[in-house]
Structure formats: C-alpha cells, structure tokens
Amino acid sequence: MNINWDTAGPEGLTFFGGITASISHELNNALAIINENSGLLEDFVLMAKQGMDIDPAKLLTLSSRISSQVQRTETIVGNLNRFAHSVNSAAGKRVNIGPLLKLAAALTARIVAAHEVTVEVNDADQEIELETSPFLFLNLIGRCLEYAAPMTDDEKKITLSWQQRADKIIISLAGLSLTESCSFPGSEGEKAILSALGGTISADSENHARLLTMPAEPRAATKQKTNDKTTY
C-alpha cells in the first residue's frame, strides 16, 4: 500500500479531530441527562427528608433513565477507544469488513443526523476480510457518509451494504437521490487516501447508490463467520 502521507497526513487529522469533536459532545449530552435526573432524585430525597410521600415509580424512573445514559456513554466510549486503536497499523492489518462499516456508521452518526439522516448496516451471511488501513478505511466510509447525507432520497436514510465479485470488494450507499452531484473525493487529501486503498466512486442509477469499488487485496478472502477474527 503506497499512502502519500503528507497529503493523506493532514486529511487524516482533520477527520480525527472532527470524530473526536463529534463524540465529546454526545458525551456532554449524555452527561447533562444523568446530571439533570441526579438532581431530581436529589430532589426527592430532600421532599422525603421533610416527610413527603415519594411516589417509588418516579423513583424508578428516574434511576432507568440515568442506567440507559450510562450504558449509552459505556457505547460512545467503545466506539471512541476502537477508533483510537484504528491507527495502530498505518497499513497491511488484516480486518473484517463489516465491524469496521459498523464502526463507521457509529462515529458518523451525529454528523449525519444534523441532515435528518440515518445510516442502517446490512449484515452479510458472509464477511469479507481486506488487508488494509484500518483507520484510512474509516476515515473513507466516514467521508462517503458525510458527503452522501444531503443526497438521501425522501426515506433519509443510508443502507450500506458489501460483496465481493472476484478480485474487487464493493461497498454500496444505498438510498440516495443521484440527482443531486457529488464532489466526493473534494480535497487533495481525500483524493490520496482513496488512492491508497485503490478505491474508485461510481454511480448505480438503477440501486439509487454511489458504489466504492475497492481491490481484494492478495491475501483478502471470504470466510464464513467465526469468532476469531481481527475486529474494531
């Protein structure tokens, strides 16, 4: 894999920084609910204290509303820790496909959102494994999903799927108005990690998706589903 990293370098900055911006406000948000129903069991505590009946079913509540934002915080902090350890192999790591699409879906979910966008994973009978950069991967699904967000047809939603036909792994983005143009890849930096990993960006008019094509590298192959492999 040949990457030009002084123009995929500072591409690759920039889409870190904006994930890592992204998440630490879903985190804040998360914080501020669990922050705002400790206080109204602070509350209750108090009014009980005085002698108040407290009704147990707000108690209840409260307290299911505080353990879903901590297991949604425990999620966002997950995905945050895979992304991280994404660029501990520049290239050559042997990856599944689908958990890294998943990933990506996860830390663009915010991005997408502020176009009313969702982004739904079809999971393969089959996944396929790629000998990759795991973080320029990410950083590509990411980019693909930004740019594809304001396309989305009237359902606005994304349906990322994956196959491999012979020597070339295509992932479709699914859903979208092809009417609308797409200047994906803009920067010269997207233009040199899309050339890294060999990829290329078509339209299929007759799907309504944008495909990125992209070579089974040599030691990339299709095998059932195990649980013994490399996964982020």
Contents of the next structure:
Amino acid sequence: MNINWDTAGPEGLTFFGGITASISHELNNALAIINENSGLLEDFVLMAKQGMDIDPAKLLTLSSRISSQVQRTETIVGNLNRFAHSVNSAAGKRVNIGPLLKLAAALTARIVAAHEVTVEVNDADQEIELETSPFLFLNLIGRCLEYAAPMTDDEKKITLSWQQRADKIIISLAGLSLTESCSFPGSEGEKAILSALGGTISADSENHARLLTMPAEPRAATKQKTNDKTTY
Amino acid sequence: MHVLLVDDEQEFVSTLAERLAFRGIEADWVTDGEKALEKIRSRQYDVAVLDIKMPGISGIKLGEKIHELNPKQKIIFCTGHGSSADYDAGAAQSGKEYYLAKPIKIDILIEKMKEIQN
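And the form predicted in complex with its partner chain, for comparison with the form predicted on its own?
The complete assembly is shown below, putting the previous chain first.
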C-alpha cells in the first residue's frame, strides 16, 4: 500500500476535523476565562472611579490569571500547528516517538475527558526513533485513546509508554479493564491505517494494557521519506 | 435573582459568579453535574446556566436530570463551540432556545436570564 495522508480515506479528514473542532473549543474556554478576568478588572476600575478602595493584590491575581491563560493558549496553538504540519511528510519521516505520543495525548485530551479520563505519557521511557507518517501515526494513537477511554479501570487514567524489542516497537496503553472486548480497529479507515503502518493490536492481561506493535524499520512502501526537519 | 452556574472550568465559573454579584445577582457555582444536582435538590434557583461539554454528565444530560427534579427550572446552556457553524449545529442538536457561545458577554447573559424568567 502506498502511504499518503489520505490512506484513511474520508475518515482521515473526519479525524482532522474532529481534532480541530475540539481544539477550537479548548481555545474558546481559555478565551472565556481571559474575558471574565479582564471583565472583572474593568469592574474594579469602575469601582475605583467611584471612590472604592481596591486591593492591589487582587488586581495582581487577575493579571496573573490572564497570563496563565495566555500561556495555555500558546500551548494549544503550538499543538494545533504541529498537528497541521503532520500532513507535510505523509509518506514517512524519522520521528522521536515520545514527543509524538505526547502530542497525540494533548490533542485528544478533551475528547477522552468526556469519560473523565486523563492520559499520562511515561517520560522515563527510552528515546526511540521511528520512521512513520506522523499524520497517520497521530490518527492511529488518537483513535486508540478514544476507544480506550470508556474501557479504563477505576483510576480513570491511561498511561502511554513505549519500548523497542528487537525489530518491533511496542506502545502500551495501560490502565484498562480488559473484561470488555476491544473492537479496534472497527472501521475501514482504522483498518487501513493500522495496515499501512504495519501495526497489530494485542492484549497484555498482566499489565491491564492493550499493546500496539509496529515495525521499527519501515516497510518497503514507506521508504519514500522526506527530509522534513520538523520535530515532534 | 439567585442563579446556579455549572462549568468544569473553575476559574471561568468562579469569576463569572463574582461579576454577577457586582450586578446584584447572587450566583452559586459548581464544576460538575453531580454537585449541580445536589445544589438543585437543596434549594430553588431562578435560572441554571449549564456548560454543554463537561466531563461525566454532559450539560444536555444534566438539563434533563434537573428537569426530572424540577420541571419548571429555567435553564440557559452555554458552550465553547468555536464558530457560528458549530453554534448553529449545537443549538439544533440540543433543541434549546437559550444557548450562548463562550466567551460570554455578561450583559447578554443577564438579559437572557431576565428574559427566561419572564
């Protein structure tokens, strides 16, 4: 199969739309907080004009809250930009797997939060490079997290970790109750992405995890890599 | 007027409550659906303002549960949907007439609160 950004067909575009809509929602939430805090600052200015004493510490708190939301917004926009550029090297490039998993977790945070679930990416894992299509990889991890979110155990936390074993890279989604059957991949698009990336899904009962196993080296079809230096 | 504000963004909902208080509107706030139901059980509110997208019980589902407890409870839904297209789709899906997009203009919120009361 020749990998390109459209390997998932219309489902790839649906995923792109879903993520960008979720991000615009997240941006509006941050803007709403900025709006309320700046509104409260205005309220205090009006009160001061009417001769009321305003505690400077209160003004400092509001200013600090606004700065904090601006930083939050910068992070969200940065993630959106990295996601948008993930289609630039659809045919394949070498990427560091940790930052790419962190981006996938950040992009889907609000979607999995609907199930009161959080995602933690294990920073302690080794640095491993993988040649892959960043867009399809994000698509695959995002969909795995969406499937996994309703299957978590009582802790309601999915831990993403990774390791290399011989010629395979194994990505673990831990914290799952394995009593429920896994219907991933379900759709044609999901099957196409998994197949294009050479991945398989299995269960790890001992660690309450689902494992995504992918080849460490690209398959023949993925060897048209670009020299894109974007970091993830 | 005494209102209940429900939103998982604590900083948003607490600051909005403070601003409403300056305008003579007493506002209680909570950050999830379960706590909102406890509040609704404990006292009567003139208006409840519910965020639609919240972890756990969504705002739409919460509205239904509130109406099971008090069919006459007045509700305004709000959302962080990003554009008029999103807004129209959300309003149509929810079938709710009182639907505000974030960031909220406080004067419009108060206007809606008064309108829904009457």
